[in-house]
Amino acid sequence: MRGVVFDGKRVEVAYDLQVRDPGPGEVLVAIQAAGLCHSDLSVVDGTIPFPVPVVLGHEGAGVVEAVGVGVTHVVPGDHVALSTLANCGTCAECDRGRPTMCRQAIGRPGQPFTRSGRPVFQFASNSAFAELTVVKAVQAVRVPKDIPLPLAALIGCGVLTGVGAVLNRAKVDRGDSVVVIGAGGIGLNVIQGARIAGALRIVAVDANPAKEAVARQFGATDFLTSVEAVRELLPAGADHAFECVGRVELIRAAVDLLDRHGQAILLGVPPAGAEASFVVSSMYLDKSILGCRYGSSRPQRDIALYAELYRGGRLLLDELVTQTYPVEEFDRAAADAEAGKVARAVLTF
């Protein structure tokens, strides 16, 4: 079968991948579409260290092919969006409703694939850039069949992360002011999450002025090309500032832009080991710096919720998909994503 494999030096579309059958508590999914997220590219450039060889992709949707023993919530033929959260479901964090903090879901890459008889790693417990993949049952979330799978795919990462950061982690309230630094795939979902939450002022900041139209379409009330200009719009500062790029100077800017009791929420991924600084005394007005993993989401609940918000016209998905590419054109899709030409590139099988 086909799949996008990174061997530590180069990325190639392989045609000789194999995947094992699903075991107890697992689901075999035929991937139909998968979004190209910057996290995939960050594995390639080394920003996210990961063992190789690895099948990339983690924002996918498809059709259930087979289920293992004990799986009852999905059956063959169901349409599913995949989460990357292979949480155990039984630990204290899962029991508290914080599956993103499950220690069984972090740093335990499996090897369900083989190539020429050698094991190949699975990225983010998912590997959606393959025709078939095996995931834990908790990762497969049934979605209505009237939602096109290229759209359903985006819910599993970009939407969960961006909208979830607003609703679950920051808990943006009606009338709040929000600054979103970076209007890429994650930033656009933060913007529409703020709109759904009822924020009064949503300021999008991106160095690329071509992003203004789409940022406003998703809910931005203002658009700027530099963080320095934010104070002209919000002299007292913002209630919430989301950093969606992953640059330490922008993390510092997000902190500096806060009003009293403001929150800086970190979503961008800087290089491993990167450090950011801030003026400590500035934090004593009840300000906070919040990390956020995967939108602090509960995927079985949130993916179904966001699917219904889309069906009701409140969540934008069609507008996120700038272009689709056959999986064989991965290099072109990656180049377009790196150049900022697309909100989301989607690979199709």
Ligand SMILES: NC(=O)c1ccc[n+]([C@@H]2O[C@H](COP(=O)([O-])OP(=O)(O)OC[C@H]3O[C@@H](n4cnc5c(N)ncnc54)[C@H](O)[C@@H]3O)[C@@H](O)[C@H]2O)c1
The other form holds:
Amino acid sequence: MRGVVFDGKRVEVAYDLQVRDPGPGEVLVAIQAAGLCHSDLSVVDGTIPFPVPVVLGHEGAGVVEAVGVGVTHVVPGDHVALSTLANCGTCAECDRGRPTMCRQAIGRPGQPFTRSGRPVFQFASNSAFAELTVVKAVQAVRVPKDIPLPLAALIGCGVLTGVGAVLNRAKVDRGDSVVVIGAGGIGLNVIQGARIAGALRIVAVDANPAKEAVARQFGATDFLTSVEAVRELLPAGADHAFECVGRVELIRAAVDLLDRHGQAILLGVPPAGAEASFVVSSMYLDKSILGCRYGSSRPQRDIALYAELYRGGRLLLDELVTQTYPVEEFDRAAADAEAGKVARAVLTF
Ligand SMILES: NC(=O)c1ccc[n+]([C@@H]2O[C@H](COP(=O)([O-])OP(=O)(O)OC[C@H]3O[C@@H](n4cnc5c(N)ncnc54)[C@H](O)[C@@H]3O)[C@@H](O)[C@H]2O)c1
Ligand SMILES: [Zn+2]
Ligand SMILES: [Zn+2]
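Right, the form predicted alone is done; let's see the coordinates for the form predicted together with the ligand.
Starting with the chain above, the whole complex follows.
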């Protein structure tokens, strides 16, 4: 079968990939579409270290092909969006509703794929850039069949991370002021999350002026190409500043833009080991810096919620898919994403 494989040096569309059968508690999914998130590109450029060879992709949706022993919540033929959380479901963190913190699911990449008999790693417990992938039952979330799969795919990372950061982590309230630094696939979902939460002022900042139209479409009330000008719009600062690029100087800017009691939410992923600084005395006014993994999501609940918000016209998904690319054209999709030509590039199988 086909899949996008990174071997540590280059990315290649492989045709000789194989995946094992689903074991007990696992689901085999025929991927129909998968969004290209910056985290996939960050594996290739070394920003996110990951063992190789690896099948990339972690924002996918498809059709259940087969289920392993003990799986009853989905059956072959069901449409599913996939989460990246292979959480165990039985530990204290899972039990208290924090599957993103499950220790069983962090830093233990599996190798369900083979190529010429050699094992290949699975990225983010997911590897959605493959015709077939095997995930844990908790990761396969059924979605209504009237939602096109290229749209459902984007829920699996961009929406869960961006909207989830607003609703679950920052808990943005009606009337709050929000600054969103970076209006890519993650930032646009922070923007629409803030709109859904009832934020009054949503200031989008993106170095690429071409992002203005889509940022406003998703709910931005203002658009700037640099963080420097935010103070002119929000003289007292912001209640929430989301960093959605992954650069330490923008993390610093997010902290510096906070009003009293404000919080900076860190979503962007700079290179491993990167350090950021802040003026300590600025923080005593009840300010907070919040890390956020995967929107602090609870995928079975949240994916179902976002699917309904989409059907009700409140969550935009169609507008995120600027263009689809057959998986063979991964290089073109990656180039367009890097150049900022798309909100999300979506690969199809
Ligand atoms: N915390 C998490 O769980 C999580 C989940 C998914 C992605 N991420 C991370 O979020 C980040 C964004 O991912 P994405 O898929 O939205 O990327 P993207 O490439 O789609 O978007 C990045 C945006 O940042 C803008 N940008 C770049 N430099 C800028 C600057 N100096 N000032 C203002 N804007 C700038 C670009 O123009 C682009 O619009 C990445 O670091 C990714 O790894 C984190
Ligand atoms: Zn992602
Ligand atoms: Zn657990």
